[in-house]
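Here we start with a single chain on its own, the form predicted on its own, put down as structure tokens.
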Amino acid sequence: MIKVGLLGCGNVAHVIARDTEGFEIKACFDLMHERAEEIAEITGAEPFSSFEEFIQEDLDIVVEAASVAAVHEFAEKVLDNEKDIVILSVGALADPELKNSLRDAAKKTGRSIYIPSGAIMGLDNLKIGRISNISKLLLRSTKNPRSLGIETDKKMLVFSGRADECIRRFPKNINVAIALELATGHDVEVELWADPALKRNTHEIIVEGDFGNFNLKIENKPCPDNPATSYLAALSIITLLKNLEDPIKIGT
């Protein structure tokens, strides 16, 4: 059975708590212990408020869940120690030398990096745009204006341009951008929109290229017990989770 780390005890951590069947949650790990110690009374793993004793527990796999800023301190540690890393907040990868130093230690240490659909779907079969033209990659993301910071009260467009652009002045609310970009490897322009009258996060995905057309639209629902978290996202991890030692691969 797969050992699992928890690297962030928050929401998403809640709802993958509980839903373990094909694998096992053996340590967890969260700057504010007592977030670990909730954890740990759900699934009965190891709780620490040590990196450096969390990491040395016998895991296989890592799941990231805290933020953009635990990638950056954490995610080689994860991979130089010798487990595998699933990473939640892949906008953390839109910073190039933070992703190529990642690939050079997962070479390195002959370990995996897996990425989660997240908040969205149709990564896997975008990965066509590895091998295939895609002229038009265009992410339309419509959110409440309280989650960006903002305060209006009509929809209004907040950013439009360059995925990376996006991120830098929205960390926390483009994670899907990036995903795109990692998938398909190739640039992603981004519309983000402020609506008050929304009641579920929005993502439009508008898909160009020599293969044909591909138009998703995806209305997140929220985690039940925290409406900031999409439940979606947290349920890309356990799906994961459950699927890595199935001898059946769907997709690309």
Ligand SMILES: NC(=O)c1ccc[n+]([C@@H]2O[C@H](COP(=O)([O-])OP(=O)(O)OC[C@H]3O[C@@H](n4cnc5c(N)ncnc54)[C@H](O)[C@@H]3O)[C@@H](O)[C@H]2O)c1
Contents of the next structure:
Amino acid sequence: MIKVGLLGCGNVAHVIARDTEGFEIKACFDLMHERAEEIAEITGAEPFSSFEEFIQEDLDIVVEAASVAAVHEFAEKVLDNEKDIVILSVGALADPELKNSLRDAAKKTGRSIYIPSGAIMGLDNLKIGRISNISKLLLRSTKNPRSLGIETDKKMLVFSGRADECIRRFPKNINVAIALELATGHDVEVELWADPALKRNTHEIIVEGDFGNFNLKIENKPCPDNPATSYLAALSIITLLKNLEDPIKIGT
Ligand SMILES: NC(=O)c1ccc[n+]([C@@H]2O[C@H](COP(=O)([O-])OP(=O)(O)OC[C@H]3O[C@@H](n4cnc5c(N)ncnc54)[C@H](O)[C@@H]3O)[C@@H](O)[C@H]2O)c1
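Right, the form predicted on its own is done; let's see the coordinates for the form predicted in complex with the ligand.
All chains and molecules follow, beginning with the one already shown.
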């Protein structure tokens, strides 16, 4: 059975911890040790307050569900310690230097970096953008103003422009734009809207290219315990972990 380490024991990690059929959570690490202890209580994993000790454990794969800063600090060390890594805070890879050094570290140790679909769908087939022309790639995300740290009583456009600039201004909120860029190999045009009447975070993905047109709108339900995180993001990691050992691989 796949042996998993959790780097970050917040919301997403708590959802994963409750559905571990097909894999085993062996170790967990968080800056806030009590969170690692909560995960340990649910899963029987060993909780760590030191990353250096955590990464010495016998693990196949580490799931990062912490922060962009945690990816900068720990992702390369995970690969150097010969573990695969799932990066949920994919906004970190907007930094080309980090992306290249992680790619080099993975090549050197023969390990893999997994970017889950996170809070969107359709990411897998958008890889056709690497071999075929895409003329338009727009992500229109609408969120509650509170989750963007903004106060407004009416719907407003808070950002319009390139994904890498958007992630610098809203590092917790626009991971999906960077995931789209990595999948397609194209720059993403981002519109970020704040809407106080919004019940569910919404992502619209609009793509035009030689293949035809693609329009996808996803309305995410929040995690049961925390409205700031999309439930789908946690489900995407659980699905990824459950399918690692399945010989039938679905999607492009
Ligand atoms: N790719 C996507 O579509 C997508 C979707 C949802 C969330 N995310 C990202 O996933 C991450 C986790 O989301 P969440 O809702 O579980 O967040 P959360 O805030 O509930 O939990 C994050 C946990 O990680 C810990 N942490 C943060 N930085 C750390 C560090 N440097 N070292 C160790 N622990 C650290 C925190 O103490 C916290 O317990 C966030 O970065 C979020 O932006 C991405």
